[in-house]
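The form predicted on its own is given below as one chain in structure tokens.
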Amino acid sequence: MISVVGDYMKKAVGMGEIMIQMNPTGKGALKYQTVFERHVAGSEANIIIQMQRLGIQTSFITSVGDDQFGEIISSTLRAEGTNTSGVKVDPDHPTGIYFVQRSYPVPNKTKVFYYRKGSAASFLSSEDINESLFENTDLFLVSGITPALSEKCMNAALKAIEICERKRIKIAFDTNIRVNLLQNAQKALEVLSVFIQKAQILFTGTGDLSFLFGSDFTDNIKSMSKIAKNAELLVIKKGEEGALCLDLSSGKKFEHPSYPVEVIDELGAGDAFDGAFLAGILKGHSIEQNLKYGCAAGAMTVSLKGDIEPLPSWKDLELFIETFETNDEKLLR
């Protein structure tokens, strides 16, 4: 079991693509939306910013275009307090962008249309991964999106993993499967297995497990555990059913239910969960507490538009949890 006392582990480095999100003010088919809000989002960046808001010193590695969208992304990271010395400005390739379609064709479900082919982030290479970016680092985070973007990104992520192994830096990996990038289970396992094997903290979800291994949840956990040779914690996000964590070193299982909220935009819930869980690990909180924080952060994120804007502080999390627990007690009386 991972055990950290106080603020000893307090620096995290993340790596991945950050894009411009265009989120309509209304719900329904994208072709009928005429007014959009501009947001900044990207799975690994969302996680890192959540950790930063929860008192962890963070840095981020990515590449953005030499354009105004790239400037927005860099300034957003800096405004959050995240170190941007690992952000490369690429003069030859643009910043990625995507559009969101909410509550159509399925109510409360979000669909995404990506325009990221040839983006600056997809050209991030191993040459851009400098060992100095990992000085005094306690945890490195990457997800399955990054190595799936391109061979260059795959090699960059592998170099980062190699540095972390040499420096004894904890590795957190979220499978975070994007079907449009990985197409099928065979390709997904080819791309992701090495990262699953290397991670000490492994995040996945019921959807990812089904995509990789099939329909039986128990068998899927066993299949994932066989690949995750170095994992100490296997965390499984179950959406509306909450989350569970397997402490593979002790064999103990921990679970926490979700918090029922009105869903405005389901994007970013898993990222908020990861960020709160990892911040709790670095702060020395128990697995039970971290599952609670993660579920609360995810619920808070889906209740508003945007991925970054709803990410809570510790004070916000505590108030949210206290409010729900107080209301539950009233209902039991």
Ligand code: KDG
Given for the second form:
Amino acid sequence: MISVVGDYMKKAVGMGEIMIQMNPTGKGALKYQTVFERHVAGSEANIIIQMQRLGIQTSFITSVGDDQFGEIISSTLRAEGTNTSGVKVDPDHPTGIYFVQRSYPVPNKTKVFYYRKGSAASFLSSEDINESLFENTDLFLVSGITPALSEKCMNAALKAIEICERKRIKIAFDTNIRVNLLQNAQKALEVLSVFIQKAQILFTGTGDLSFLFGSDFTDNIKSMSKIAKNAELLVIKKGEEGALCLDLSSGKKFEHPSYPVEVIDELGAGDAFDGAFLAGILKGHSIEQNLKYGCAAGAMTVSLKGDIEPLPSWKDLELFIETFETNDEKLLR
Ligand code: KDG
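I have the form predicted on its own already, so could you send the form predicted in complex with ligand KDG?
Time for the whole complex; same chain goes first.
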């Protein structure tokens, strides 16, 4: 079982693309939307910000354009308290953008449209990754989105992994398959296998598993475990069915149901889950507790728009859990 002991503040480093998210005020087909909210979002950054809000010291490695959007991304990270010494400002490439389409064509489901090709982050390279960014680090987090962005990003992520292995820093990886970036299972396995193999804490989801391996859940877990040679924990997010964690060192299995809430925007729920789970790990909580934190943070995130705004502090996370468990709304007064 993974435990990180000591009472110094644990440090996590994340890496990935942060974009401007344009989220319409209304639901329905994107072409009919006229009013948008501007948010800052990106899977790995969402995870890292969730960790920072839960008392982990964090830093982030990315590249943004030398533009207005890059400025708001950097200042968002700084406002959260995340160290930005690994944030590069690229004068030649713009910050990536994406648009969200909510509840269309499938009610309560969210679809995204990327305008990120040639973005500053897709030009992040192994030269941008140096050892000093990993000083006194307990955990490194990256996801399948980053190596799928470009060959340069893939090499940058591999360099980060190589540094972490050398410095014995725990590696957390989320398969995070985005079909807009990894078209089919063969391509996805080609890009992701090395990261799946190196991670000690591996997150995936039922959707990612069936995309990679097929329709049988039990077989999919076996196929994933075969690749995940270094994994100590395999965490599977099951959406409305909650989450499960296999402790591969003891062979024990832990499960937690989801919290039933109204879905406003599903985006970022998996990231909130990862961030809360990882913060719990670094703070030495049990797997059962970490699954609970993850499911609660995920539920809080689907109830609101934006990926970062709904991410809770410990106080709010505990209030959410207690209110659900006791069904006592007095706690909110
Ligand atoms: O997990 C939510 C992310 O998918 C979203 O914020 C956008 O980072 C993003 C991506 O690459 O899809």
